[in-house]
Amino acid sequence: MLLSLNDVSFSYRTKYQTVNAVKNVSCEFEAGRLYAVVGKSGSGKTTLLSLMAGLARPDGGAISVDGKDLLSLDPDAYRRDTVSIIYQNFNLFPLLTVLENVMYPLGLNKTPKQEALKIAVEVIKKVGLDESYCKRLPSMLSGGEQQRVAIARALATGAQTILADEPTGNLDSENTENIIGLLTSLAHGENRCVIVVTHDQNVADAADTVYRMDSGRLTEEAREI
């Protein structure tokens, strides 16, 4: 199992109250699948990803990777090479061209420049991008070509999680297309382990697993087939 979460909760504490965003999760995630997360706004799915994603701490139970609790591993190490997060609003740098904010994730595992570069072309023709945009500054690209250089980046150091938070709320039908049958490619071709949170039911119907989230709690949706 390449990812697992044993009894998960997670509040956030302000001087004024505490919100219990996740609650007591339970769940799995393996290579090779495409899962959406489900649920209505405030449920707790970006929480959810972010403490998947190590960017913060469970108060109580325990996230496994590969085997391992997380808690025990470098986060800073975790977040390099064994996940990519794709966000809704892309968070690309926005002083780098697209080769260079492709290539960032590369150079802080200290892949040679000539690889890296080769790397970085090539996950970006993998997105459906042409090398004309390498030299782009992200302002200077439409909403769906950027959040396609941000995948571009979540794939560039092979990471085998991909977490995506919405990453086709800020994309029209077309684009969002485009993005489902990357990230589908991306669970079944390359055989890693996608996990996206969505409110978009396309994504949600060509996922593998759904998981539904309410109110902090997360149930698995029966699929008919």
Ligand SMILES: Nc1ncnc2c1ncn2[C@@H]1O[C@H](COP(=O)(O)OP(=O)(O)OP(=O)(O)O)[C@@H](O)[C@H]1O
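I would like to compare: after the form predicted in complex with the named molecule, may I see the structure of the form predicted alone?
Partners and other molecules omitted; one chain follows.
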């Protein structure tokens, strides 16, 4: 087992009320599979992703990574080495080139520059972009190309688990199909654990396992596709 949640709950305060965003959630995620977490806006999907990424601490229950309590791990090292996050709005640095964006997490890991350069070029090619893209700025790319760069950056560290928040939300149908194919190949071809929070039925249809959230709860067991 790579990542598991046991009776996890999380709440937060707004100006007017306490929101119970995640309620007693238990689920499991393994390497080599593509997972989709689906549900309406406000159902708790993104909060669940934040908990798995170590960006928020559960109020109750436990999240374990390869048998170790997530809270016992260094959060920065966890997000550098174990999980990588892909955002809907790409979160690329606008003043850095494609190559520099992909190399950025390797710099945080203190990877030697020449090695980082080699890795970055390899993963840029892996997501279907040739070397001519390396010197371009994000503003020179289409939405689909920017998402590919964001995925390349997530792959650069070699993280076993990929967490994606609506990765096809800003893309047209052709680019959506390409990104789904890429995420599927990462799970099945590279034995990574790929977890996608999504409204996109196409992503859910491609997933090996679908979890459905409703008002902070998993309302049904994992559905095998």
